[in-house]
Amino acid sequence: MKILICIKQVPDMESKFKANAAGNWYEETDLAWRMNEYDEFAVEQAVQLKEQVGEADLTVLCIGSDRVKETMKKALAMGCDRGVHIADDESYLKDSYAIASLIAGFAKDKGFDLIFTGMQSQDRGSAQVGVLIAEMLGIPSLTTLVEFSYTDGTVNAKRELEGGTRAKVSCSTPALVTCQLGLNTPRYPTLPNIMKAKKKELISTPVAELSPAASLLETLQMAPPEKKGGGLVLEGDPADLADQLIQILKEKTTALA
């Protein structure tokens, strides 16, 4: 059984962000980097499936600069067998369609039985790459999975819908699934597995060799939200505060008009 897991390196969401000089993405210097949270669930589910079926080959794929190799090593330490790095220093300029075309171009002749991706990335949040890959490869996709099982070439799963509703779905392989938060509990790589990961195959392929499709969407400008006016803090006795609030509502709004 051959499995592909697609991951992305993203900045820690607690970082302080600012627009880059071109104004079309965030400034990447001085940021802490990690694996996209949704992708951790994809890696874990693929490793669990390998443990279930016994004979499985796991390839983890990531697009970006050489910096992303550190994130790929975590996936290798979690249990993936090899890594494929698509070297692209300007991957942030590509939209979901172009990114999906890169992955589909790599996967089209590899005979993968299952492809795992995160539901969405934490920086762009488009939730489009997975389904676009499946469409380009002509295989079914099951999205936003919160439960997963596999038996004799069939995936049975539950999808999370609006309002907490869940839908039971199934399909035959080859197929692609996108993983939602809560699907499983990602394992923490042990020190022995971290050491083993350093010896696993990690191949870099120049982005030009895969001839990505042109982006259909261009980010023209990014900027932080405009700062709004400050709030007003009232202090004093409750009775006085009530009078102050009523007076403010009369002067500043039409609530008591």
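What you see is a predicted model, and the numbers here were worked out from it, not measured in a lab. Note that the rigid core is defined as the largest set of C-alphas that superpose within 1.5 Å between two forms. Numbering follows the first chain given and starts at 1. What changes on going to the form predicted in complex with its partner chain:
Relative to the superposed rigid core, residue 237 undergoes a CA displacement of at least 2 Å between these two forms.
Remark: with the core as the superposition reference, the CA shift of residue 246 between these two forms reaches 2 Å or more.
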Contents of the next structure:
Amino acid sequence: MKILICIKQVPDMESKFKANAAGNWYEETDLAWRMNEYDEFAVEQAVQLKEQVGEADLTVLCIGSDRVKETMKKALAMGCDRGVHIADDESYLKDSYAIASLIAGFAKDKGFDLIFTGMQSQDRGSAQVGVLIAEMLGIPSLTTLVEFSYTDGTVNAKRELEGGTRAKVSCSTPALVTCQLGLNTPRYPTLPNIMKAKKKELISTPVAELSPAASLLETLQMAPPEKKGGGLVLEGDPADLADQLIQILKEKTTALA
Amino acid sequence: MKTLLVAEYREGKLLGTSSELINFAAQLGAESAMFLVGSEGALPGYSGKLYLADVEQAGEFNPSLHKQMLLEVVEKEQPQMVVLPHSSYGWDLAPRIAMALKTAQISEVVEVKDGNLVVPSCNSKLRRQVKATTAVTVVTLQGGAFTPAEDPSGTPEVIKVEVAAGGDIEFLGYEEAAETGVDLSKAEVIVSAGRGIGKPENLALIENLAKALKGEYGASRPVIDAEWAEHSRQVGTTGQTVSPKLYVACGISGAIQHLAGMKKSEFVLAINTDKDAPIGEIADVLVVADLKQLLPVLTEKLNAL
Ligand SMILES: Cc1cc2nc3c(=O)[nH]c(=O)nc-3n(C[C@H](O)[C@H](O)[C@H](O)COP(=O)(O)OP(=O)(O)OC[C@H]3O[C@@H](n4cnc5c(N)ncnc54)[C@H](O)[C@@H]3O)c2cc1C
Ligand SMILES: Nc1ncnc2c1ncn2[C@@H]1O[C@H](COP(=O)(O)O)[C@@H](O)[C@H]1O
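Please supply the corresponding structure for the form predicted in complex with its partner chain (the preceding block corresponds to the form predicted alone).
Every component of the complex follows; first up is the chain already shown.
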């Protein structure tokens, strides 16, 4: 089986964010970077599938600057076989359509049986790239999966709906699936696997060689949400804070009545 | 400007999001028509054209078929904007439409500002004003961002849409969330644990505080996914919706899907090491502190009252 996993590198969401000078994205300096949380489930599911079927070749693909190779190495250490890096220092300016076109352009003619993506990226959060790739390739796509199984060319899965209800769905491969939080338990790479990953193929191709499609969306402004204010912010020593909180709970709520 | 609103229907019911779509079109000052795969027995309060495909024939979930029918309506109505809820139905269908129409899609719109659409970024820590370069756009709306003060009324003019056969996905039915466990919707005080608790042993800090406040404990999704607590304790869009008198969010960042489940709480107290955590937006009090240090002291003092 040939399997493609698309991952994105995103900042840790606990970082402090501010707009960049052009006002069209966040400032990328001084951030800690990691694998998009949803994509960890995608990588794990692909690796589990390989363990299940035995023969499978897992390609992990990521578009971004050289910095993203660190995150790709994690995917290789988790069990992917080879890395395809599309080197693009300005990938943040590309919208989901442009990103999906690049990936579909790569995947076309390669005969992938299954493509795994996250349901959304944590920074852009469009929840589009996966479905767009599938539509571009003309293959079925199942989104927001919290359960996945594969037998003989058929995917059986459960989509998560609001309220925790699930929809049981099925389709034939080739297909694309988008992974929701909780689909599985992503493994931590072991030290021997981190060492092994260093020897795995990781090839960078400059994006300019791939004739990327133009974006259909532009960002006019990026800014923190306007503070609606109101809320009280408390800082200090735990014992003082506890006393203040008890006072507030007594005055403002009936919880201690 | 003309919009085509895509309402949703599930398990035999029209979903309430149709009123948000109608309100959004009104905010834009746009004309609208509506598309629904549903049934004549459950029509939205709406005075406009409603293109209705029979759900008995089309199925509640069949994205490629729904796409085909929607595209036919787009062809007839020629809208500049196709609007869907940012829900499991909407985010699944929207990119399929955008791709077929070769148009830009703007996901999870929270606000209209100076005529432009605003979307969240980085767990709502930033907001992005965007503009499409295509004449038509496909838009999905964040749940709750356009809830009208009053539900719209009216009787739609129903236009039937022919249903063809087809689809590349088989829908095999629903599986309801297990109903066993705690019913948080009745609790007056809820203390919830987020990923910030760090490890399962620290759940005891949350439970102890909940006990001291004579309440129940809940959790955000990562805590449930990691199986540190059972699913019935999850608060949010894919868990329970709660409205206690006091909600204490411990180590919870305040993602929109969590807020959707608890924002009706009367009083919200958040404990978080990150002063900029989005939970601060809705918290009455945000305590910037390490929960591992604060909770034991707070619990002890409460128990001593
Ligand atoms: C379709 C969909 C449905 C979803 N449904 C739900 C849902 O129903 N419920 C839900 O909760 N989520 C849901 N999510 C997930 C949601 O988007 C977030 O990922 C999730 O809510 C994050 O949980 P968290 O706040 O606990 O973790 P994080 O976002 O990781 O936040 C952890 C917080 O803890 C703080 N922290 C860290 N250490 C400490 C410390 N020592 N003391 C105090 N604070 C600390 C950090 O500053 C941070 O703010 C859904 C997502 C999707 C896409
Ligand atoms: N730059 C990228 N490189 C590789 N895959 C990506 C990239 N951006 C998004 N994806 C994939 O598309 C999914 C959805 O992203 P988005 O549409 O941005 O919310 C992610 O979870 C990834 O699997």
